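Shown here is one chain on its own, the form predicted alone, set out as structure tokens.
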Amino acid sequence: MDALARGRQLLPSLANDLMREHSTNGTDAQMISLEEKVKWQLPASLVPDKKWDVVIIGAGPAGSIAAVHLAAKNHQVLLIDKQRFPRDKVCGDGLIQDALRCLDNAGLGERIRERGHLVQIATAFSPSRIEVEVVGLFITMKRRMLDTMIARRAVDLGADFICGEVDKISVKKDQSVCFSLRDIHRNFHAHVGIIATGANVRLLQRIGWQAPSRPSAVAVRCYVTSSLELDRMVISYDKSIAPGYAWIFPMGKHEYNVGCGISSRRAAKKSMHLKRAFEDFVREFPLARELMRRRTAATPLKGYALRYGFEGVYPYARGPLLAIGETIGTTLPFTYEGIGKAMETGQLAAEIVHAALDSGNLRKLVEYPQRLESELKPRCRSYRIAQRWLAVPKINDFLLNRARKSKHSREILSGILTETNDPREFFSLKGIIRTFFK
């Protein structure tokens, strides 16, 4: 029996269990029929026995990136992921430009820009209140709607999609990739792996790829429904959870992500428990106490980790293998903003990787982890200057005192949001004095 007519005989089966994760998951589940999600998410043994040009771990905005761009030029793409989507993830759930413009190149811009839903306002407050409003574009949608659909469309594009969880990675004689499955008999070859999965490093670490055991920072969110109008991005850098930040994003329909992040080690430091801290922001910050006191329904609070300023696994590149995503750390620090970096690293990675297999030279892969360390990274520095800056609260007290004061402040803020200025254009002596004068 060929694997279209065993994909035939399973389609029933499987069709009873995405309906009984339908009725448990809302109607985010309903933007993809049954039989869609079947057709294009296949069982692992349904996969051809072949060696594929890339096998892509963890179908992230990273991972799935890197399948989007290698599947339109023609290459042989499996990607796989341990959970069939659409999956719930935990995330502030916020698009800023450097996310836009890498889904733009993917050819999902418009359908992202219609489906989410448009910010034009972010505000700040630091821990004594003092407010300050930033123009800016940002773009809200869930993890479980945004990742399946770029998923999706690599998979339109030509890449296989399969569900089950690496727990082993080698590299032959050959230099080529070989990827075990837990619980399934049978492995999958490929001339190139890329790794994109997420904070969790332990895969790389288990064959020898070195990796922080803490994560830079941790954070809880939840999502709220109530009867408040909020329709701007609202960060706080309260007193109740300094030196993190908690924040409300609104989604649309009166829903909203509320949630709050620390730096692991300052948390571990002060004995933090991030729980109560969330429960402290909303009960003290006036904003987040409006909205829960007029809510109508919340989700429970759900943690995870982050790994920023390329806290993540080292080297970036092996051999025929690469890191890409949060996997390396690419998440920057002072905003936690981690989608975009994510997806640029996804890009970026398919760009060498399709240069090396076009070229058959696959010593082409050292580029990558070049490119990283040229292009990225002295972007992440300035975005930790910035960070270290507002940790300290007079300090944080004073910038944002003199942003409100200063439209010129307020615009260079804006731009560090969409990567035009560089944050030390305000986060130095030399801007700060500019302030007073402009």
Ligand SMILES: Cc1cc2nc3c(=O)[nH]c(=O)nc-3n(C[C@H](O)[C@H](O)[C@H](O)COP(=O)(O)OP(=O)(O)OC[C@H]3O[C@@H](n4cnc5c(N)ncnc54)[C@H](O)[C@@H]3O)c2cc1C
The other form holds:
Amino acid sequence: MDALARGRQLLPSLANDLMREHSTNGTDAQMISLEEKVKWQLPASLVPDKKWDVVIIGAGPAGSIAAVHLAAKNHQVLLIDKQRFPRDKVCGDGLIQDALRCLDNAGLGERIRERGHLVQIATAFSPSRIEVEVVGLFITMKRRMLDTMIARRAVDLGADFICGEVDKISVKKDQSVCFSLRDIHRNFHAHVGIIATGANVRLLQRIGWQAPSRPSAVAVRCYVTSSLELDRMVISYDKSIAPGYAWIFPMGKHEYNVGCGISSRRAAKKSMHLKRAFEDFVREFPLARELMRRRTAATPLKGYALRYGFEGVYPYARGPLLAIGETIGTTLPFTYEGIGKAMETGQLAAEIVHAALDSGNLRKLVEYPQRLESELKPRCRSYRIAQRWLAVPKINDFLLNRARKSKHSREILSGILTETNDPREFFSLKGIIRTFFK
Ligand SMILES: Cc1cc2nc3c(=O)[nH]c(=O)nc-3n(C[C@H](O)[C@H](O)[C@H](O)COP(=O)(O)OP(=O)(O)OC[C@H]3O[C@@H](n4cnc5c(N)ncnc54)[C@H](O)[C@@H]3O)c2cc1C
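Taking the form predicted alone as the starting point, write out the structure of the form predicted in complex with the ligand.
Following is the full complex, with the preceding chain placed first.
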């Protein structure tokens, strides 16, 4: 009996599970009908025992985008995630241009724009509450929906998607990869393995890859429903959480993603409690205070780690194994936007893995770390400069004040968000001098 036929036999019991999940998740689950959900994420026991072209661990944006591009090229792809989809992921839910470009490339741009919430203005507040408005194009969408749509796209293109936690990786003498799942005694074999487990780097550390013991930052968020009307992305640089920021991102229908993030080094140094920092923000920042005063509902605060500025595992590839997304620390310092960058590395890895498999020469995989070094890392370094400048409250006040007075600077800042301008065009002596004349 093939996997699909066995899957169909299991439909009634799975449907009951999912029905329970559906009834507790309300509107978030609307977009995925129960029948669809049952068909596309199979229990691990149902996939055939064979050698896959590529096994991808982690179905966040990085892993699923890699699966989309590899499945589109007719490779046999197995995508594994430890969580049952649709699943929540602690995030600010903001998508900027890099993410939208990747979603366009995956054939999902139109649907994301239709279903997400469009916001066209971002307002940043300096530590002394100097306010700067930047025009841009932002989409917010809960990760529960976004990640499901991408993984689902991979399945539609032919990838198999299973639920299971990978707890062991080994590279065999013939240079193939073997993955074992916790709890069930099954191994999965592949020519190439892609690791996309997000800020969690334990899997690769276990086989000797290096990673800083501490993540770069920690962040918390909750969803607040409030009668306050606010249709712009709000960012507040607060003295107490620098280098980091607090945010209010509108999700549509009076719902807001509210949170704050801080460098974990700073949090450890000041024995800072993130929950307390969040409470200070919603008490002291006027817009947040008003939002909370007029709230009708709020979800519990949830936190997660971030790895930015390439503070993830190293090396980025070894033999038939490649690591992508936040596992290698792709999130950009300064903006903390990581979804787009995670997907960019997923795309890049897929392109290189396809070329290697197609030519039968897996040595070509070495191009992946080389391209990261030459394309993504230099960009990351420029964003790190911006992060350092803004981390100093007095400099932050000064810079935002200059930007408020100079239309040219605001355009540059907007270009930094869309990555059409290098942050050094503003965050440099020359950049600052220019604000006095333009
Ligand atoms: C509070 C907060 C706010 C943020 N806000 C934004 C924002 O507004 N915009 C933005 O662009 N970025 C934001 N980020 C960053 C963004 O969430 C990440 O950069 C992004 O999720 C990285 O994608 P990824 O695919 O690399 O990893 P993830 O999205 O973390 O996906 C990893 C997946 O791997 C699975 N997994 C892990 N270990 C295993 C295992 N052993 N076996 C099987 N599966 C496994 C997990 O279940 C998960 O589904 C925020 C982060 C935080 C914490």
